[in-house]
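In structure tokens, one chain follows: the form predicted alone.
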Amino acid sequence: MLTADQEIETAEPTNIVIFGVTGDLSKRKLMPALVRMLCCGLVHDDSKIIGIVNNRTEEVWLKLVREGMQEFLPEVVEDENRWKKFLSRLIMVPGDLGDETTYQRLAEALVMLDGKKNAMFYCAIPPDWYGKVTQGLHKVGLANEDEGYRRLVIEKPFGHNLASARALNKELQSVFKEDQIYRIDHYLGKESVQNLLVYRFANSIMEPLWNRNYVDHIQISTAETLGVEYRAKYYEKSGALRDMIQSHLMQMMTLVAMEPPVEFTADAVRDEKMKVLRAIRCIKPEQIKIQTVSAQYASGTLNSENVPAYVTEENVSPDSATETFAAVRFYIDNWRWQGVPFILWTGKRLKSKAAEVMIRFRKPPFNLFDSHASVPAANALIFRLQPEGGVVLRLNAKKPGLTTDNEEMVMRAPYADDAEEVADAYEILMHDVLIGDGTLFSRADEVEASWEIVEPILDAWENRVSIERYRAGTWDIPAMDELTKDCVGGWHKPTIHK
């Protein structure tokens, strides 16, 4: 978490009102990092955090915040003069979502602050709501920004294709202006991703080397140990591709292989990413088997247990063909890489769990050491998400010895010596949505670009009957080694210790 020492931006006093106050999402991320917000200064100690709450007294509400704080952030409920405070910033707000008049009485709630009724509206609500509530907000004058600030925030998915995100976007749009929406990606607010700008954009030793001349390939991963779980019944709708690739990977893609903006401004940042997918080269129906990968896990052994195959677990159809595993090589026709391969894959119930950029360069043009027994292996530089973020160099060093044998050697450098050190995605965002910075959020542009990039993709895999099995907690998919088998090094498998 951040702490009080860091220099901060402070935020204006603001109406955080939450939709959505009881579900898991405000249990396990927002309320906690409120709380840890509120304690190192990311939000103005004199906010009010409002729930709009259905079906139960201020009591029982109470009562589930409560039992989610014992849960994820005991600390706060253990101390009794921390929890009456945060307590006492806690406004309910009675009613359903679908009736005009619990807008009402969030209007009659908001309180002013320094002369203001600044709000930001969190929507931690399925998808199919967003359009009521924003419908909603508007009808009772909650749009405007005549008394302060008036800032929607919404979660991924964005749509569940390109002309559900383009009427998304079009709703949103009809009452809150673009820079009023914010669209959260919480990848993007982890601490390892934006050091990867930095890295980027605050050194000099790398931009020389960071495009299709010493470039082989990229490989943007997140590799998960883990099932479905209680995602079923979402996942068996959206799928790999749709739940990770088309959001998370493709903007850390953007982030990537983006020219420097003018400014870090939201903006310029965006208006470089966007440049990148325009570049991204349409994937023909006829190329999707040679540029893409789908598959499931069946059933296998993890860490010396048993897990089940996922058209057993619960909610999930016994004849889904369903994807668990997804990748995509996309190009991107550009001057810095044209002709590089950007591969992008995800999977659920593998080997490991990991989050990865990894930057494979080229081959030395000539070998030296060609008639001994060890070859030089190609360089790699690897930005670790997570977990143990930081980031890895791959260089050849010679053995120790009498001899000109070569060996690799692994520079790591920890982005945190202290994981408390690390903020949570969520602190990070809900304090950008308070200062007002759209650097990290997703644009309209952006979210119908990337659907219209892997449209092509989903429609060829919407009518299958049958898809390829892994077993769980192996790396045996077939398919990655012959979609890799031009990139130096191959398919690059994470581990946890580097």
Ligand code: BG6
Second form
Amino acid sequence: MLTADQEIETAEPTNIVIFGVTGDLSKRKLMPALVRMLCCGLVHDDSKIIGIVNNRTEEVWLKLVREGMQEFLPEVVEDENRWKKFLSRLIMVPGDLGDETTYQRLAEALVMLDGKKNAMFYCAIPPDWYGKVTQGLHKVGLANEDEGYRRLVIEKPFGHNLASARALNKELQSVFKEDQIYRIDHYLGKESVQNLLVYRFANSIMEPLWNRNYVDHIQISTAETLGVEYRAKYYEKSGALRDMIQSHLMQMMTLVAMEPPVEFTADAVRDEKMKVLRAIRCIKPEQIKIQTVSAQYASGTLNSENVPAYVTEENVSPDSATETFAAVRFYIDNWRWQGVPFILWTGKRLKSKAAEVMIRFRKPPFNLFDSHASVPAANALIFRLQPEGGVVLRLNAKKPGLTTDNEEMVMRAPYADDAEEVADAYEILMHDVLIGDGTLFSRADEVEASWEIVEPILDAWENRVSIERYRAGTWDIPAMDELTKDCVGGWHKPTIHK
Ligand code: BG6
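What's the form predicted in complex with this ligand like, now that we've got the form predicted alone?
Zooming out: every chain and molecule, the one shown earlier first.
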């Protein structure tokens, strides 16, 4: 949890308007984050949370909020004072998002909250609604910043391909200026992802090694044990490439590969990330088979439980060829990274859950200790983003005894010790919106550039009728060994670093 005693910039009073306040994201993430932020003063005391609610009375809505909180942050409901304080911040505006009078009512409600003109509009709704909502806000003057700031927060997916991403950006920018738009990529809000930046730019020993002269290749990965859960309607049209690689993993790649920005400000950082995206080599149609992998989970066993195949999950077509595992081998054509493969991979229902960035260094040039058996392994620096954040350095050390035989030694630096609570990504990101810091949000040009890069792969995969399968709960994807066969150490599957 963020705490106010950490000398964090205090936000001005703001009306936090949530579209989709009865949805899953609000229940799981937004409401619990707001409660925690309110409790420690990260949301100004004079702020209100305004939910736009359709077809429900206020009583029913508040009951839903309570049930959600009971599930995701029960200690708040159990503490009567805290709960009452939170309830006193909630205001409901009834209405349908497709109805213009809803925005009129919202504007009137905001006027009633006299003196508090700042507003953050959080769209926790399906992307098809972004256009309607922004137009609705525009028509009643709520995008206008004459009397206070107005910030629009939207969630991924930002489009479905390049054309739709461009159309969405155009639509949003016809109402809001780019610096009023905050595109959330919750991976950038993870503390451990920001730790990667601090490791890179607050230590002088990293920079000399951070290039093609010392790095063999880089793997950026998120392995999940969960399946598609209740989201098949969305996932069937998305697949792992759109869902994870085009967004979270490519964003992480830009942070790993970018040059040091001149300052830690939104545009300085995003300009450097953009340069990386512009330098990514376009994958030609004939290279797609060589540089990508896609697969789908079959039934299997996870944590001793049988789990179903993707094609038998609810709302999945029985002949679906949607990928639940995707990998792409990118190259960045610039001086720093020429020839270094960046392998981005992600999958659901894999053997274990972990998100990592692994920098694999080149092999030692010569084995001085050759006469004594073991060949030293190539070093690896691994940023473990989750489940537990931390950094691991794999080195070679002498085995105790009379020989110079070596063995791999693991130096592990956990990100936070058990007593330190790590802030949730949504607390960090919403606080950034409140103070107007867009550094950890995707800019329009980044989003379009990343779609442009993955588009040839999407096109190639679009009309396929079959796909490789892997057994749920395994790493059984031989194409990954092929994809990484010339990389030192091959496919790096996350392990528990002891
Ligand atoms: C979301 C994807 O953006 O990220 C999900 O849509 C995925 O499919 C999730 O499960 C992973 O997020 P985290 O924070 O649990 O790693």
